[in-house]
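One chain comes next, on its own, written as C-alpha cells: the form predicted alone.
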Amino acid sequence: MQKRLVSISVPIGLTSVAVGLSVALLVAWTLVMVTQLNIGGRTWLLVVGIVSLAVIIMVLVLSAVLLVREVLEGRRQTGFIDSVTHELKSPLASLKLCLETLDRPALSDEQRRALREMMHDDVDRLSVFIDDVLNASQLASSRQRLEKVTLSVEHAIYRAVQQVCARRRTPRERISVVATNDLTLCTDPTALEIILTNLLDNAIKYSAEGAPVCVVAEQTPQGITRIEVRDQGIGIATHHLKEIFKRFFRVDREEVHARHGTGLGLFVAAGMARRLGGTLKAASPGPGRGSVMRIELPARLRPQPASSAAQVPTKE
C-alpha cells in the first residue's frame, strides 16, 4: 500500500513544486517589470507575460490531474485483470475437479448429485461474470437498444428476487418486498432486471449468512418511481459512496476481497439506471452498519446516451 501511495504522491508533489515556482516567478517578474523597468507604452508586454505564465500554471495543473486519473484508472484495470483471472480460474478448476471426481465408479447417487450442483453453481458464476463484462462493454459503446414496456414494479422485483435466491441458494423468505400492487413503470424490462439483480446479489453477497434484505418500492409525489434495496451487511464508508459506482472499483477492505467480484456490477447498474433516465445512489451509516441502494426512475422511459450512462452518479 505504501508503494501505491508514493506512486501518486510523486506527480502531485512535483506539480505542486512546479506551480509554486511558476507563481513565484510570475509575481517576481511582474514586480520587476513594474518597479525597476520603465515599460512606458509596452504595457502589452507585461500583460502577455502574465497571461503566458498563467497558462503554463494551468497546463501544469491539468497535466497533473490527467496523470493521476490515468494512474488510478490503470490500477483499477490491473485490479480488474486480477479479479478476472480469479473469476475464471477458480470455477474452471472446480469444474475440472468435479468432472474428474464424477469418473470414479464408487460414488453414490447423492455424491453425484452434490457434484452436479457444484458444477451448476460454477457455470452460473461464469455466466453472471460474462454478462457483467458484456453489459459494461455495451454501455461504453452504445450498442444496447432499449424498449418501452409497461410493467408491474412488484412483479419485476419478485422475478429478480427469485433469480437471485436461486443463484445464491438462499431462502426466498430472506428477502422481503414492500410494494403496492398498482405501481407500474414504462421502461425497458431487461435493463430494470439487470439493475435489480445486481443490487440484490450485492445485498446478499455482502451480508452475513441469513441476514435479512428488504426491497421497498413507492412512487413519489413528483411521479418518480423509487426502489430501495436495504441490507444489514458490511456497510460503506462515506468517502466511498460515490466511488463504488466507478468501473473496476472495489473497496480496499478484507470483507470485500473475501467475496468474489470484479468491480463491474454497480458500474453496470448505475449506467443502466442513467440510460433509463434515472439515478442510482448509495447511502450507509458506515462500515458494519448496512447500506441502502436507491433507484429513482421516471414513470415513462427517457433514454439517455451511452456517454451519459457511463458517468458516475452524483452524491446527494
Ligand code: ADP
Second form
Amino acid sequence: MQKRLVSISVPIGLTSVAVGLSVALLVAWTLVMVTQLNIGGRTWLLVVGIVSLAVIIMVLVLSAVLLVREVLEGRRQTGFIDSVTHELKSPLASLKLCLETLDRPALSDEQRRALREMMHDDVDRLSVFIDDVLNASQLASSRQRLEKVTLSVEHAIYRAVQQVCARRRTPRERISVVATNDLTLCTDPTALEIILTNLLDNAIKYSAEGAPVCVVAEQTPQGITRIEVRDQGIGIATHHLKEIFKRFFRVDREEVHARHGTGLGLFVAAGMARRLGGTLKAASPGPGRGSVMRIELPARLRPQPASSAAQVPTKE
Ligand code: ADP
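Next block: the form predicted together with adenosine-5'-diphosphate (ADP), after the form predicted alone:
Let's see the whole complex now, leading with the same chain.
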C-alpha cells in the first residue's frame, strides 16, 4: 500500500513568501532612508546593510533548496526500501509456499509442472532485482570495467529479445525488430545488453498482455547508432519524462504500482548509456498512449567516468 506523505509545497510556499517580503522590505527601507532621512556621509553604512541583507536572503534560499533536495532524496530512499522489502519478501514467500505444496503426494504431474513454473518466475524476479541493485552500486562506485567489442546491433537486439521473452514468458513474435544486418557498433556488449533488456522488460511490463513492442535500429547521417524501443502501453506524462531516470523513481500511478519494480532499471540503463558515451531519452504522447525509449550511441565506444554517469540522472 502507498504511504501518504506530507506535502512539502506548504513550507516551500511559506519560504517563497518570506523571501519575497524580505526583498520588498529591503527595497522599501532603502527608498525611505534615501529620500526621507538625511544620511549624509554615511551612505557606506546603507550599502553595507543592503549587501548584508542580500547575502542573508541568498543563504536562506540556498538552505531551503538544499533542504528540499534532502527531503526528496530521503523520500526516494524510503520508497526504495519499501520496494526492496516487497521485492525480496513476496517471491521468497511464494517459493516457500510452492515448496510446501510440492511435498504433497496427491499432486498430479500437471500441478507439479505449474508449481515449478511459478518457482522459476520467482527465482527470475529475484535475480533481475539483485542484478539491478548490483549494477546501480557498480555504476556509482566506478568498479565496472568496459570492454570494446565490434558487434552486430541486430544480433545484440535479438539476444536481448530472447532473454526478455523467456523471462516474461511472452511469445517471441510479440516483439518485432527492424534493423539492417550490416549495422555494427564497437562497444561494451554487457552494458548494451543491460540497457536493451531493461528497456524491453519495461516495454512488456508496462503494456497490456500481448500488446506489440517494436525495436528499430538505424544509423544517423552523423554516424550515431540509434535504437528505439517502442511500446503501446500505459505511456508517460510529459513532466515525468526526465524524472523516470532518477534513482528509485517510480511514477505515482495505479498502473505502475500494480507492477513489480524498484525504480532502478532506467537509472542503471541511462547511466550505462552515458558510460558508453551515449544518451538514453524517453518520449511519450501521454498516459495511455505508449512510450518510446531512444538510445543513441557513438559508433566507437567513448567511455565516460562512472561518477558522471551515475550522477547525471539523479539531478533534481
Ligand atoms: P521500475 O522497476 O519501476 O520499472 P524503472 O527505473 O525501470 O523502474 O522505471 C522507472 C519508472 O518509469 C517506472 O516505475 C514507470 O513508472 C516508468 N516507465 C519505465 N518504462 C516505462 C514504459 N515503457 N512505459 C511506461 N512507463 C514506464
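Residue numbers count along the first chain shown, from 1. The term rigid core refers to the maximal set of C-alpha atoms that superpose within 1.5 Å between the two forms. Note that the structure is a prediction, hence the values are computed from the model and not measured.
J.: Rigid core aligned, does the Cα position of Val292 differ by 2 Å or more between the two forms?
T.: No, the C-alpha moves less than 2 Å.
J.: With the core fitted, just quote the Cα shift at Val27 between the two forms, in angstrom to one decimal.
T.: For Val27, the alpha-carbon shift amounts to 3.0 Å.
J.: Once the rigid core is superposed, tell me how far the Cα of Val17 moves between the two forms, in Å to one decimal.
T.: Reported C-alpha shift between the two forms: 4.4 Å at Val17.
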